[in-house]
Amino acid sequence: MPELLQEGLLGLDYQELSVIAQKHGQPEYRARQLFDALYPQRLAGLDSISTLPKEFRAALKEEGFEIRHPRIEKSFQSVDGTVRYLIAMADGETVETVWMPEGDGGETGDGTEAGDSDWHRATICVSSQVGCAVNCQFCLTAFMGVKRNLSAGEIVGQVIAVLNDRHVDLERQRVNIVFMGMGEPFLNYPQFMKAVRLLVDGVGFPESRMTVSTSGIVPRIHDFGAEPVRPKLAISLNASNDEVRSRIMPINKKWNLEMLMQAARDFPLRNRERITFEYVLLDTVNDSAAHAREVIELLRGIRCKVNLIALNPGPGIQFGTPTEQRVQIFKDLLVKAGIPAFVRRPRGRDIYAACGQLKRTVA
């Protein structure tokens, strides 16, 4: 019990939810009452459950329980319609979540093309750590280093906090998650899974709109194809060749390209599945035909698609954005190839939001 009351309510599964209601001598149905108001329902506070007996929730309050849904501090609002969120945990520390309404003619957030009808799609970009141990060079949240990983409790608390803030009916209005802000998903596994089993089994998201992003960490990939129930699988792969690599990305060198995409080709993809590689294209470094060329020899094989990004500036970034005319030539190169390829259009730019530029930015 002590290990539940530092986690708080919010990030409790259903059997956990089920040991509290039998210790104060609930029936069982009261834990279907308590997951349900913290996670369909998204309510904020105890007495917000107007369904459990005011007894059992004065006791609960009493034995230290409580929701702690994390605080939005700040918001940024972009002309694209992207906003940037500051939320604070309960311990003061802070990440950043991004939401993106999309339906501008733009990309979604799974790489497919939205048109002006689907106004009523978005995509939720969620951290996982406060701050980055995999110092990739090209990304503001490496400058933070790595403080924490977050909870279960702490991961769902963003997306609850951005749903609310936006007024969100998830019956009617299509949210995709990304697990792609601050941090490495798989350098968080176990509360990281547990936060999409309650995404899906509580909140109610299908697996199948939310996709998480690797930085190639091997042993959990294989891990994740073996779960029952798991998001879409994006590893962000950067380069084309181990020297570069190594040198933008220093992960490469604990788990280098041979190992990453062997990890790949042996993931176990469902039914028209593909696995999602991410490419920051860095000016002159990464972003060559040569280049372009050595990514179709190292996809060749796998089911996949390519999202294209160019490289999103920040204060102390060495490297350069690539002209739109490179861009699209190494495009063309992987669609030539038979490689689905996409040029992926930087969402907020303009407040510190789109990829790679996440650092809890204040102004």
Ligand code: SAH
Given for the second form:
Amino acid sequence: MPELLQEGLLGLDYQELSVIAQKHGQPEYRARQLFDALYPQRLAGLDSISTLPKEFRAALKEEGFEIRHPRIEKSFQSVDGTVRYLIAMADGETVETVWMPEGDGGETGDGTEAGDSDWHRATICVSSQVGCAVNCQFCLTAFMGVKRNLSAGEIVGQVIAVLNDRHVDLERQRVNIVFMGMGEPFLNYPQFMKAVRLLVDGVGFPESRMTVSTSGIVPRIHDFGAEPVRPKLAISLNASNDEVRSRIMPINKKWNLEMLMQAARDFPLRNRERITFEYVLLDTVNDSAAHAREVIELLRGIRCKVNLIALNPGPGIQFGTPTEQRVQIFKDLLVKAGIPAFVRRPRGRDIYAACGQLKRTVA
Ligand code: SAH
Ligand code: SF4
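Would you mind generating the form predicted together with the ligand now that we have the form predicted alone?
The complete assembly is shown below, putting the previous chain first.
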């Protein structure tokens, strides 16, 4: 772990804070005060914890410990209410985090800017890495390559920065988290899972309000199934056979559809839980009726639903977006076969905030 991250308190769990308190000869309840300030209260700066003795604060700072939140460098407001945040970490690297309000605020539909207070549900889309190594051919994040993993503190920090910027009261407002921003969460598994635990035990998100999406890192899907506390699982399927999938998602050469679908079948679902399969529709490449029938075969026997996403285009992407009619036909075939299927409407396309568009665009 790089030194600058060690110095931040954000990202430490209760046990780690407890060790620090002990080292300073402080009673156990000081660890609890630190934990409460960091997570449920979302405070920045040790000096804002007025209950903590001055000397202890000073000693912590002496060691380089502080509570630093990632800095919001820029934000871009979409006509649909979506806000894309460019968030800077301590070393200057930036990632993107997206705020998507639902309801009145999020769906003005008439091009007017959505208000801040009139949402009744919102979703935060969080990044897990700076860039991504997986190289899906339809995704702009892939062009960056992967620069580094984010620490648990940086993952939680994105959520806290956005919650504070929107003045969210989690006891009264309903917020979901999706780990669907930049990066492949399952290639940064320990830090991602630590962040999940801090969000659940600390910040106050029920695990049922979180979903993680993976491109199909099969061994980690097995690990994830064994976690006592975990978000819901989404798998980026995106193709109906190995030939197409390997072409658009090179990761399929390492873990092919047979291995992926076996992991999905083995996944221990909870009561009434379903696996979500995401499927980006690329014009004529994976969106024909024959492809839909292959998808139906693949998903047979799995308790799941399918989210269809028509390709969000971008510079350098070699694929086309199917017509709405083609999307509808594909969806209807799945629904007729008994698979719940939904067309995900793009959010914040005008500000490069939609799926696959996160590449730190600054204008
Ligand atoms: N790396 C993980 C998490 C990111 S989720 C994953 O890929 O699953 C991002 C979602 O957006 C994935 O389901 C991906 O397939 C989809 N996506 C990527 N590029 C897209 C694009 N250009 N248009 C629409 N969806 C896209
Ligand atoms: Fe990475 Fe997901 Fe983009 Fe693929 S779709 S390159 S796994 S972020």
